[in-house]
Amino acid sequence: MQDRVYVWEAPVRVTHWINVICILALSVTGFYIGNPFLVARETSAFLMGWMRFVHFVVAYIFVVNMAVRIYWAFAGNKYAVWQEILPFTGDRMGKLFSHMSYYAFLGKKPPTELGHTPLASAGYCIMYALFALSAVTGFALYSQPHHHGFLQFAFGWVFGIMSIPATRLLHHLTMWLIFYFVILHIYLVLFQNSTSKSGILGSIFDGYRFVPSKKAGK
């Protein structure tokens, strides 16, 4: 016999797929402005115009949903506050190389916990830090019209630090680091869910994860 557990909060499931839709959509049109892979056959169809106010209003949504993410990590539920994002915390550093070799076929015992495991902690933090490096260097990118706007006051600072050529190379690096962890992503919640009965992947879409009766009991 399985319970349900209500693990992930609406706030965590709708920041989750905004940020997939956010991702899909900045990658579309990141790739057409750096490399524009489709022809307009007259001026008028302002495609180019259009990719880039597309990419700019997505980015803004995404640096919101961001901010939202993180304002749960203090007002969410036990499963979706900020500990047990951090890796670091309590006995979760010993569990995180243990739940490697699980998933690299080393290991034989699988992650129990109902929340972030060790080794997926780990990674969205990486990935946030990989969303906060793609936005500070879109927004500088952003900002180069902006020669006495808030843009350039908040992002200016970056081409004190790196050129304009090379933060473009960074912002596009870093799409291609997103996408890694993407589908590194997926395929632990993929291999998990084939492996367990604790419906791992069905939980980002109704919050409920499922564990034996004695165990939800406790």
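In this text, the rigid core denotes the largest set of C-alpha atoms whose superposition between the two forms falls within 1.5 Å. None of the values given here were measured: they were computed from a predicted structure. Positions refer to the first chain, counted from 1. What changes on going to the form predicted in complex with ligand HEM:
A132 is not among the residues whose C-alpha shifts by 2 Å or more between these two forms once the rigid core is aligned; its shift stays under 2 Å.
Here F105 counts as shifted, since its C-alpha moves by at least 2 Å between these two forms after the core is aligned.
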Contents of the next structure:
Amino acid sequence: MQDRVYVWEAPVRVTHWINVICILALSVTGFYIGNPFLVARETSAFLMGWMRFVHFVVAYIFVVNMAVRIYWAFAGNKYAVWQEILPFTGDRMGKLFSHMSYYAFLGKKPPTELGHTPLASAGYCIMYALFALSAVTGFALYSQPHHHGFLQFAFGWVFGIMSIPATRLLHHLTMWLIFYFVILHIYLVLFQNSTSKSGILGSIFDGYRFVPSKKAGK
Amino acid sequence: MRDLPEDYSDNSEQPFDRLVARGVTRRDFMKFCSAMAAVLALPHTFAGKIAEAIEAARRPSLVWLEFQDCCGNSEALLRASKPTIGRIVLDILSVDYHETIMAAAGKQAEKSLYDVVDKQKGKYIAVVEGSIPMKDNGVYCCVGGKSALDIARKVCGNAMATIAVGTCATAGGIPAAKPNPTGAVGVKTAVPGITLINLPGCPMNVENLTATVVHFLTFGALPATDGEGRPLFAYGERIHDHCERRAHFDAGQFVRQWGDEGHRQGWCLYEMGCKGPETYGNCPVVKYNMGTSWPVQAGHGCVGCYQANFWDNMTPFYRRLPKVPGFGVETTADKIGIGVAAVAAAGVAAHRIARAIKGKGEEETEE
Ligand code: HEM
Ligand code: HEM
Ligand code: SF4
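Taking the form predicted on its own as the starting point, write out the structure of the form predicted in complex with ligand HEM.
Following is the full complex, with the preceding chain placed first.
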């Protein structure tokens, strides 16, 4: 028999799916901004205008959503806290290696984790770093029309580190790096879902995972 | 704004008298003053104040130094098509030294430079065109046996104010492009701590130089600048935000190839590598050669020449994004991106196949 354990509270699930929608919208509009493949017939059209508008509005949602998740990394349950995400805490480094050797077909199957597996959380760490990078470079680019003002004050320093074209390039490349991790992320979730009965796939929808009865309980 | 000494010249000749002597009419002069008010983003009522100031001005001495340059900024000054405006600038100021246009040569010329430096210490304006080489004690650019660095230190160090014109003088420009064999830098780096205004551009726009001087004569102070010492009236806004092709950008109408239908229609040059979105300057508003045209109007994208190190940072000029460091010129960011994503996909596929071969043995062991 299996017991249900409530692992992902609503804020984790909701921010996850808002995040997914944001990344999709930002990627589609960002890709158009980078390579405007559609040509408008009329000059009265506002194709690039809308793409940029949507990109910027979603960018704000994306950043606020990320802030909510970061707040929850301090306020949430034991599976959502930041110690679960940073790979250096506790014995997570050791677990990380046993998971890596399992995925490389070298080691034995490690015990299923209820929260993030150490390998997954290492990936999330990199993903969050990439999100932060795209937000910083993105807001720096966004501050450009305003040579002075709040945004310039908050993000203008980026152009002291790298030129404006280099910032655009980095912002652009970040999108592809995020794709890389998203592909691996979805695959690993599906892989784990099919190799264990802990119900990982369902967990991001309803929050519950399953454990054999004896392991359950506080 | 930095205040400058009141008595910057003991030369009592009135510029306006000289202009009249040269056939400049009152009407031309007032037009010039209104144009200057516009460039400086002042209300047009300031034209009168500017006219008064210029009429009353005692002509400050100006010396024009040329170092590692192509003379493009001097050209820009001299090529001002309506003679009146260019002349007005030269006549408001007493240009005592300018290698390219002065009659004197050799020792005689150098003497007139040092006469100004010695006799009018702290009262003259120095204009610098071209970069200053720092490597090997500055031997790569010498005038009359003195290195550019020594000349700049002496001349700019004793000036009331220095105006660096062109991207070379402001930030090293083309001589400073990688690998920068002469160690070229701009005036700001070569002679730190002086009163300096930067007017970058390849070349700078004479209207901005004129307006800076007019501002100085009118208000007795240099114009407000940004963090790089560039006057905000000229470098405070992005080219892309004032471009006449911007409506095509927002609409989504882009030139794809030189000479294609869109190019003939005057569509946006974004995809042809226009650097207007990365560059601050008033080109679309003031334009060049007395308001005749500017690169984008002529059908060529902006190359970002107003930005420091544009030769390194804004290239390739005909691509929107720079090349990715460490990859070939032909490799675009997207090719690398597709490669990265393909590696992920291939990894996923390989993992699936390996798993199929290994069999699903372990799966049910959990319970
Ligand atoms: C996952 C997040 C994001 C992705 C995948 C993404 C993607 C992109 C891409 C591909 C471009 C085109 C870059 C180019 O080729 O020049 C772009 C442009 C841009 N992005 Fe993002 N972006 C993201 C987040 C953000 C954020 C958070 C902001 C902040 C406001 C932002 C602001 C911008 C701006 C200002 C531009 C330039 C638009 C223009 O030139 O008008 N982006 N983005
Ligand atoms: C743009 C696409 C996606 C991104 C950027 C993304 C990102 C993330 C991140 C950052 C986490 C960590 C959650 C946290 O603690 O905050 C996470 C967890 C999770 N995601 Fe996604 N995700 C994406 C798409 C998907 C999809 C399509 C699925 C379903 C097939 C999925 C299933 C899951 C699951 C099951 C977890 C929890 C797994 C665990 O670590 O135990 N994700 N995702
Ligand atoms: S031509 Fe250049 S500056 Fe003008 S709208 Fe297009 S990208 Fe912007």
